[in-house]
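Listed next as structure tokens is one chain, alone, in the form predicted on its own.
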Amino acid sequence: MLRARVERWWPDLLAGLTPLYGAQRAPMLAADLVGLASAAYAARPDRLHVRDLERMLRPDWLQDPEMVGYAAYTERFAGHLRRVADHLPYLRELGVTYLHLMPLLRPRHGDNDGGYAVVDYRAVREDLGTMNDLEVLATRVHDAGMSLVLDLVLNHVAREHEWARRARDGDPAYRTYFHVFPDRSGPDAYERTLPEVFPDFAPGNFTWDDALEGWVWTTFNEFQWDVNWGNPAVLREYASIILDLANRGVDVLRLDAIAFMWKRLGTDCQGQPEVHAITQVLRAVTRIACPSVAFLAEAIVAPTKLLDYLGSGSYSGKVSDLAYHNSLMVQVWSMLASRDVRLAERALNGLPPKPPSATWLTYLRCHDDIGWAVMDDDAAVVGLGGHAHRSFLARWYAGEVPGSPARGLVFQHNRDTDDRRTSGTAASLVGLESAATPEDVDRAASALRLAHAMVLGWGGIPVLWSGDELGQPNDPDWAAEPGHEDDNRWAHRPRLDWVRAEQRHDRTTVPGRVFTDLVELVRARTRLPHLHGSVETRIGPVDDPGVLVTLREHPVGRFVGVHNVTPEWRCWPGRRVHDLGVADAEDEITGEPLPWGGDGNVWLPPYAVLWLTTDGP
């Protein structure tokens, strides 16, 4: 078995590694690394390997329609590894087969960024356990009928840990871990290109240290050295690090600020070809050990750069199995803010075909800030300047703009380009945190029913944040805990209120009115094959501007979605239903018939949707 392993993925390695370190050294590292992933294989545990043949027999896993996701903190959502274990009943009953536990590997002290200043890739963080908890957690995950996920962060470690201690220690081996200039030139030639992630707290890209007698790259924070990926012997460490996670019984790994691994002057340094040659060799090792694992890339950069992350070209179909649909979350956002269709049908249809063996990963938001990814070319076309659209998006859901309901904050206000992302819960951008009457309440809770459609219904692994399923609105004492008080992301990953998870299933509350319309979505979603992964979603005619149609053709017939982004009952046409063959359909979410008009035409109630099929040919 692990003999064919390394014959399927032998050139792989080779391929990837070549252009990164050279024709000449590439077999040798190869050859080093397979005698990494051997050592991993013969440690892996039986029930992991019994895993691995599961899912080699069944590679399509990650497509079902089955795979429904959940992302939490572990310690806002549970409080303690070993407690998570006891809300699994709660994730079964709302469908969830796919549950991604936010950083818990041990980071620095103080500010880390959320979990994603990593210290120790060994360790768990240690007010939420061991390594052996882990390993524990994910058994129960597994037997639950779940995979479990977490986050690598592959473009920095915290400045504590062990690498960058060797290196400010004096040790030259550790120095060439990271990218170190001993004066301001180097650096100011990078910066001309640079963008910078965090303005308002973490200007500039570069910190001088001490210790090291240089300027260090730090793309995010001080406090986060970017690891150098032209020496080989990091790329070594990572695969070790992968390695035995999967050992530990991770089933995905979130491969965090990938787009920023590999540096070149006179870029922005963000998705460099070299980034996706790593991909590949991690890839690789990983299927030679343990192919049961899948990498998500963590790649939220411009629509038009997202598929390279799924592989195109050369590295199509070998490098992540998993990317984020940054796309399709920003413009659920701008269709209920703007009640127009026509930016979402032209930037949606506008992405090329992923691979059929990837699978996209779509959300209404997670636990980052919404930056508005809004294309200039796709507003031009239908009449929208791209930048005052991002400006109203930010404003609207900020609750600037009269009319907007949404209670959502401003994060990181670039002055100089205007550039504004948004924090907020779904609750409070979609308008139940300032409802003030039931009217209010059924109108925000039917937009964030639809909004969840979407989500669910495009295909690929659709993922809840946690408290989005219960309605919790932003928490107000998000700068209260110390760390937190210049970041207001807080405000939008509060702790699960356990109490409101009592009344899910009393629908005259909202945590009872959300959460039953979810588990109905997800319900819906598992009997139709129709939403399997490898089928493409795209987006039908705009016969009315208020009226989104998504369309996929599977084997076994066509899926229609319909949804009314707006407040309003709007129309869409009886010819339009005749010609897509769903003129006799029921809607697959409730068994209802369509809402036919005695005008020959189908109108759609304030935030409906239809999700319809018909027979394959």
Ligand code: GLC
Contents of the next structure:
Amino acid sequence: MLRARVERWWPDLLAGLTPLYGAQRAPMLAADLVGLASAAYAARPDRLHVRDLERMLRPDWLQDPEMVGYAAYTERFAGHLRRVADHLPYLRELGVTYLHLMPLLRPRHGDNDGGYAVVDYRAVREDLGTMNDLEVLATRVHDAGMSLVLDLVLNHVAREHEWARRARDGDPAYRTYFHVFPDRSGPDAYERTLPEVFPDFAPGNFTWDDALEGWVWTTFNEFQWDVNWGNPAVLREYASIILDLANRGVDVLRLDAIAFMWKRLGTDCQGQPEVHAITQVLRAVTRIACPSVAFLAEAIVAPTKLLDYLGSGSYSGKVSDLAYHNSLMVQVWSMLASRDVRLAERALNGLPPKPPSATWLTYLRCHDDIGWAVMDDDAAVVGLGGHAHRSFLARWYAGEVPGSPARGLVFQHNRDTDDRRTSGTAASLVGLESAATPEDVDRAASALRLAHAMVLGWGGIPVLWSGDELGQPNDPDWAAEPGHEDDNRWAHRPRLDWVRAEQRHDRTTVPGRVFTDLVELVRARTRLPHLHGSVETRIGPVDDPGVLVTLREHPVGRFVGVHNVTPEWRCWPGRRVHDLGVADAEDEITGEPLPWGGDGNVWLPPYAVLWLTTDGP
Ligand code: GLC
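Counterpart to the form predicted on its own, namely the form predicted together with the named molecule:
To see the whole picture, the full complex is given below, headed by that same chain.
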């Protein structure tokens, strides 16, 4: 078994290592990695070998419409790793099959960027439990029919990590684990083309360290030291960490901030080709030892760059299995704010198709802010100014535009570029928080259902952020916690409100309405093979700028999603309904017939959604 896998993946290993470290060193490095993988294979528990086999027999497991994700901080969801299992029935009720527990490997004390500053990848955060608790939980998660997803922070470590400590102690081998410059000439040369990720609280990309007597690369916060992937010893360390987590039962690794892993002078140091070569190598290592493990690329990049993380050119199908569809996320919010689908039609239809074996992760929002990634060219084609529209979205979702019911917060206003990002829970952004009348509540809840329908009906794994299933608003006390006061992303990372959760079956309450709407959507999704993730979604012709039509041509039949993104009644022309072959279809979500008007057109109520299918092409 192992031998067959090594034979299968050896060429991918070599092909990935060669551009990174040269043709001469590549075979030796590959042999060393095979040694690591073989040892991990031998140590892998039998039940995980069975999981490997099951998933090799179903290589499209991530694309199954049954896949529904949920992301939460362990402490904010359940308090402790040992108590997460108590809440698995709640997640099952929602249809969850993919559980992402936010960073829980041991972080530095004090501010740690929500766990993204790791001091020890082989230990769990003290107050959340132990590695043994994690292993036990992984088994419970598997038994409940779910996969366990964890973050792997591979662009940086905490400055208190052992590698950094040794570098500071003067060990030259560890100094080369980082990008260290003796004076400002290197940093200044790079800074000319580098953007800033956190201009507000962490300006610049380099931090002086007295012990190192040098400037160290810190893309994010100054306590997060970027590691040097140009050093093959770093790659070996991470390969070993991945194999360790895999053997504890982790199914999917979220490759955090993957775009930043390779630096090149004169560029923005994001998405360099070497990033994909590294991913290919790490993937080949896991395919040898633990093929049930998948990679999720966290690359929040321009729409045109997104596809590279699922593999383009020679990397097609060889890098990450999953990637965040941040372009869809942005367009959903853009459609709701502008009540117009033309930009979305342009931007989403402009994306080249992904490799059929790769899968989108779709989401309405996550633990991070929303960056308004609208391309100037796309905006221009539909008569908008790129900057003006991005600025409109940031102001709309901060509730600054007259008529906006949103209650988001501006995150990282960059005064040089006037770029503004947005924080907020789905409920606060959509207007549930500010709703003063039953009509307001109805409107906002319908808009949220519509937004969720787009995310669940796109194809790929929809991932819900904890609390959004109950319509939880922003946490008003987000700034009260030490270390959080400058980072308003904490506003949208509330503790799950279990009292609120008790209302989830009562549709007269906001939590009940949001939760039952979601359950209905999840059930419909699960029944529809048309939503298999291998199939591309296209946006259909725009007959009314307020109506988005999505089309999926699956061998079992066509899927047509119809979305009125406005708070008004809108018309879907009868001739189009007939052309698409869905005139007699019933809505797959509710079982209701089409809302035909007496005039031969379909009339869509405010924020209506229809999922329609045909039998056969
Ligand atoms: C990713 C995380 C974000 C974090 C950053 C640095 O983008 O999602 O929360 O701040 O990486 O690790």
